[in-house]
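As a starting point, one isolated chain is supplied in structure tokens, in the form predicted alone.
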Amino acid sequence: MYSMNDKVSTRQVKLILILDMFSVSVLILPRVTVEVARQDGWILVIGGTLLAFLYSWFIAQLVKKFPEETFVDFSGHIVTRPIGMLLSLFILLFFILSAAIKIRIFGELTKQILLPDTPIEFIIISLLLICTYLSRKGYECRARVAEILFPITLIPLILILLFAIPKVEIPNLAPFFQLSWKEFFSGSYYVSLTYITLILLLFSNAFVQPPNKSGGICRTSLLVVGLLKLSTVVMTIAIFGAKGTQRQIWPVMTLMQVIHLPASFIERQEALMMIFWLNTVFSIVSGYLYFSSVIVTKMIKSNEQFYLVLPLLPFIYILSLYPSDIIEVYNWQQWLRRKIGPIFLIVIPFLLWLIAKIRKVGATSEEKK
């Protein structure tokens, strides 16, 4: 820990990134994969994770050239400041809309599972205010919170997956390898977009000490998240079958309900999943809020970031309540992930890396080691 200077260690960034990547998508990932590949849906997780490794390589190579700068700074060096400001504005809008969608999904699920009589507006504003408080404290505070949340979040999930093993029925996964190449590539591509939070490295690399460790950060985080997603999808399909998984709105939540811990350790196992999921949503939403305020800070050349978090809340709150129901929320999420996500995750990092390489802008990886 590098206290009171907004610098964090590589280990802390790995914890943050794991929590951020393993968020809302995991609840519906088994259903999404079986819709494309049926019982072979788990193969798409492997293909999607491998593609995410490729995306992360370009992001890592790009930020290595500018170890002390955020996206707002180095994009201006690469493609001129006006274009860099325009790209930063688009990412800001993407962060705000993404935060709104995740907050709304959180509200819908919390109301359905835990608080059926509580107005969804109150649920949303409660989490939003907590995330705002964390975002105002800076990136170092996010790192310290991630160190606390990481074991609380992942240990219960791993335990539940272990207790689910006796309910696994291997025939539900058979016959194996029946998907076509077209299904494999299209499904893997879509699953790879669930790693969209990798774009946060375009901003967080400036806070890492020592710098230029983004490649190792990405590899470790993707490996952990990929294994967890693969285990979750395999368990869900093996227990419910492809058709049963496809019928579930929240397949992973249903999985938690059918598992019985020994000695009645806890009456409602899905509460453990809610704890895990709440922590990951809290992490990613606070991340979107923090980096949105960083973008605004850089754009207006302010010296402080913390007071620029609060003005973002009304926009996120209003957008989160705009969809009429959960179906419309998922339509928003699919549009954002499929149409806008690839631009920020794949196209922009690759083009900026290529232009920087051609123009020889920024230091080479060897010079910065």
Partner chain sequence: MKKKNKYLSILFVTLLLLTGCWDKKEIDDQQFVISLGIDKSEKETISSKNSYRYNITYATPNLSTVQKNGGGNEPFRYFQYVTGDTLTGTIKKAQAYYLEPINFEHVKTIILGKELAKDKVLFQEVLDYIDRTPQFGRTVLVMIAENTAKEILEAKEETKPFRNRYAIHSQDITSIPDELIIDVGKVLNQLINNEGTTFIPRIKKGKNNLGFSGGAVFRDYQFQGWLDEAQVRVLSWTLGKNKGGYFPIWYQGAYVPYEVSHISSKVVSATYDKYLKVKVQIETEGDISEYILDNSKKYIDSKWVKQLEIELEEAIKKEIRDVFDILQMEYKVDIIGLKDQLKLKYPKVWKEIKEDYEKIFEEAEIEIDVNISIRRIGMVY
The other form holds:
Amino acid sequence: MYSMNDKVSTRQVKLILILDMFSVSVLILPRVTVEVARQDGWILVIGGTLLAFLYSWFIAQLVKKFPEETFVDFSGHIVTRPIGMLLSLFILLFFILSAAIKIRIFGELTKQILLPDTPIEFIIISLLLICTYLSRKGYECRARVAEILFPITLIPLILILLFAIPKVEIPNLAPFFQLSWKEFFSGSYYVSLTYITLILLLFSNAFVQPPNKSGGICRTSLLVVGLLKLSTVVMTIAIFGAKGTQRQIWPVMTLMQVIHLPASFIERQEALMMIFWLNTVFSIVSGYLYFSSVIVTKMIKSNEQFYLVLPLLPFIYILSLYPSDIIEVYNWQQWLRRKIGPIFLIVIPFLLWLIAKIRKVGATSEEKK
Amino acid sequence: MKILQQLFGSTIKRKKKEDHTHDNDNKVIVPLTASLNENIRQIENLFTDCEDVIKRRFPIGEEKKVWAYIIYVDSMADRQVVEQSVLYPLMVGVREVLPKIEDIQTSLLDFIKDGGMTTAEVKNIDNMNDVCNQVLSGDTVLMIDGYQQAIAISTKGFPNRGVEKPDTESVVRGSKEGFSESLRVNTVLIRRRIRDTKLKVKQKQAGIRSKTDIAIMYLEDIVRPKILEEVNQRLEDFKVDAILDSGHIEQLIQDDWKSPFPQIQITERPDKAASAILEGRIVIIVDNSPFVLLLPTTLNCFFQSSEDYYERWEIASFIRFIRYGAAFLATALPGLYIALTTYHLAMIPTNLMLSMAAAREGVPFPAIIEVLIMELAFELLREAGIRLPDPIGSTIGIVGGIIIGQAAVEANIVSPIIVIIVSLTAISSFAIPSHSLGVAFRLSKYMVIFLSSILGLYGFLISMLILIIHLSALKSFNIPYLAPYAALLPLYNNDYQDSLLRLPFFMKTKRPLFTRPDQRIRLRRKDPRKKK
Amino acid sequence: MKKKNKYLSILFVTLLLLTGCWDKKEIDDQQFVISLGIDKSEKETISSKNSYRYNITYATPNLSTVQKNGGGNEPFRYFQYVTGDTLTGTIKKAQAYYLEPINFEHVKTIILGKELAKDKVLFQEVLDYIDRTPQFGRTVLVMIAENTAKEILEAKEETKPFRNRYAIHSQDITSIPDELIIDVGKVLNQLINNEGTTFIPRIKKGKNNLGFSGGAVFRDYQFQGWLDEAQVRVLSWTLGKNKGGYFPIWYQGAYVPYEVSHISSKVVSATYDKYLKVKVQIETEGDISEYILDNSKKYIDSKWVKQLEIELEEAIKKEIRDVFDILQMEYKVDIIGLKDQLKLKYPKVWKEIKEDYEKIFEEAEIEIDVNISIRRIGMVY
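Mind pulling up the form predicted in complex with its partner chain next to the form predicted alone we just looked at?
Okay, now the whole complex, with that chain kicking things off.
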């Protein structure tokens, strides 16, 4: 019977992942790609997504071996408990830091576009409180919220992209295929790192019923997110040109401004569109928060997950206010993505999977059948 | 201090009068003895000062008399039945019976019970608690000297309203019968619509002092057994003085008492209750209440009305959309207005904005206060309108709504746009078919207004998120509240046939998600090839 | 009891925090600026105390005239004039004079004065401000005034209530087709992607109305010169954007206009040897809408039409040639979109020339081929 057993379906996890991966990265993605490959930046997105498929394969294989277990548990099985604990601690710190940066970016954007005079602390606190409310209700509730938010968020975003088409100037994308192989690979690598939220799958697989469909989950969500990112980047570069995209801090926001919705009586609709995009940030931050509390719960072997959400808040809040200006925020984000991200996205899953295979730990498909 | 003690000391320190007749649960513990005189004494004691309880002692038989005693409540028991079917046979008819009373071999009690009276329902009872219960429920109890048992005779005939039009749920097309206050009438209304042996009616009593009858009706083979168990469990979980209305039961067994959203649906219409049973839900009927409870519920159920199923599917789907839109408007409209006009002036088209600015010249209050004033005034009007008798009620509607609103605008207390917004909101909240859900949205509206007035569109988003999170976490008897929009798998594959769109009948081949998983196929064409 | 205390304290703290409403703007307390004019200050002085570089003029509606029944004899707009050092400083100064906050979020047009446009530094500053500030959207129309922005803004006499015609709006425009009305987004795009090359329409003050008439050409953020109406019309032909435009030609005793209903312009060949050689082909379809009512003249027949087509082609070619000469020699700027077409269609050629494009464009040989078709001639022969 369907009760408080915190199990979700694969469809729900797919939706959660799509919402999570689409959020903050899509805002700065055009700039990142244009910096490397100028007007061919969109090709990097394709390359990055393909690389992300590769990473997700390792992660999916890893979690398939350990259904019903979160990273904290199975890392302990693979590489002995203390090291597993250490790894979990690192991931906890990473989550907290990521959440802090994302909240800060969100706060900056809100302050810029929606509420210029409100102190940013207040915006951050209110978002944190909402995320706490969600995290306390458990993963099941989070899945349902994602199901509801998914059409609300993505349909307007897709509409924006559709309505941006008349403004596209193809010559901005030309000449095509001018980038060198080196640029392609390094750029794709950077883009693939924006899929860092895949590591949430290391944890969420424990809640999925049936548990061995993680491969399909990854594939579908990566495909959808990849398409969305690709179209966004293409649109942005096509409308603003390579140099224009580089100059903007939030090119996607400006994109929302220049499009003309037919029969709409709302002008300056970027504020409205931002509201829809904010849902995704809410989703990812509450995800980080929830899983941080899960890690802490498992580490101190407590039974109640709910109460541990609130103590994490001060850390995130203080960290998010630490960078002093927007450029420093951007640098932190880049550092987090480029230096720390690969460790969790690529290195750890791969190593763990390898070690698990060698030591023959974990359920194999023959055993399950 | 001493005066206080004197005044209140007596009330505080007075010892509770020793009550030997009832135990802690208000059950009568006086024994039923074989001696009629002793029983009579106990009953007189229990029913002191109850002038409406009629007691009669009479002899059965001519020469060798056996004393009997009947108790009933005046006007609750049908006096005609008592006189004609109970007293007449016992007092008169028995004299014509051969053999004479002395020759009766079996126990007199059984003789009377089996053949002495001509009433339809008789029962043995063997303790005083049941005697009192039966008497107080409208039955007549007959006690015979020498026997430690009594007979309860069903003679219920209390006054009741009968089957009338349901006040709160009227439809254009569909039956106009509504439930009444009598439990039996209500169960009959449902029985008429489901003539299936698998329709079960389980009765319980709740409330220590009120001992209200509750009937639980369900279809045995399609209801989920775990939900049934849960319902029974919850009904036995509490001990309360009295259950006066189904609302009491609803609040006592619902999942989350903090939430303003109703987790149990109520209805006054038998056809709605019958269709709920056919969907695999459980109906709880409470005596003395024309509102029956339907559970478990999802949010979707509140947006369905009986008419949807009797009309064609296009109009039903269209009206469904309007209802969902109305729900959104009823919650969000004032907050959205405040957010846009106070924080995000850039988003309103210039023409409109200039008109609004011009219209608001001279209005002393900020937009938020205006909205709150008008909203609260509307609530006042609504409350007042409920209690007024019909002829005055509609006049007040016109007077209050139009004239006062107009006057307020002309006096420059509020701007005309606010009046439009607030009335639109109020109308939308009436468009929601279920009153209890409308109330929930009315309350959430204030939270949305509050948050929007502080943080603009961002606050609006936060309030919407709060609502979504709250609704997502809500469960009604372990069925997620937001099914079928969320959380369907691993329950079912789809249940969209009846949510936003009402699909045509021939497409509704499966029963909704409330039913047992193996009982889902509902409609089958007789011959798939024969399609007109 | 403890739980209740906890809830109460949370509520209290929240209430304290929620006394903010920092961003609240009452709708009737604001001054809404609809159109903004920026001029260079007459006496430009830069001193530590008071620098004067910008003159800003802006118009705000008189709200009491916005109601349906009009406002009698009151003016429809109020004007404010401020002078200051930077744009931000000037705006703040403007704010200081008036009690109500000024709201720029509904600005629809920005008019730059001629002197301002000619000053490279000021021009760049203004455009950067427009880009950087979140107040102006990217759909704001930008244009250059014939003399000063101030006189343009003051010029228009409103005959209808302000609510309907709140600024110079694109519907007022008399002569230029829609595609050349440029919003600031496009201007910024062109400036950034093409290193300071762009074209901004010019607005002129007539006797009783305002109108677009030609525009200003910029290269390297520097004002180069004007293009008048006729030249801009020609330009729009080469851009393939003159639907609804027309071309008048003297033919057989009457000034016959050729109205364009469909136009397309393509670069059909491009080679680079020592200099760039490009061939542009323009194809149009259109109607004849006027001739002359005279019994002696023949009715229009196909020979007439064919002859007219040939003469039109020659005339147009010549005009285009003239404008291109100006563009190449005098202004040395490519605003005809040649660059884009080359990038798109001839990437190899583009690769070779993109380094030194300006010089190459100056010396390029652009051959123009015009192909006119006359489709309809009205209701009579």
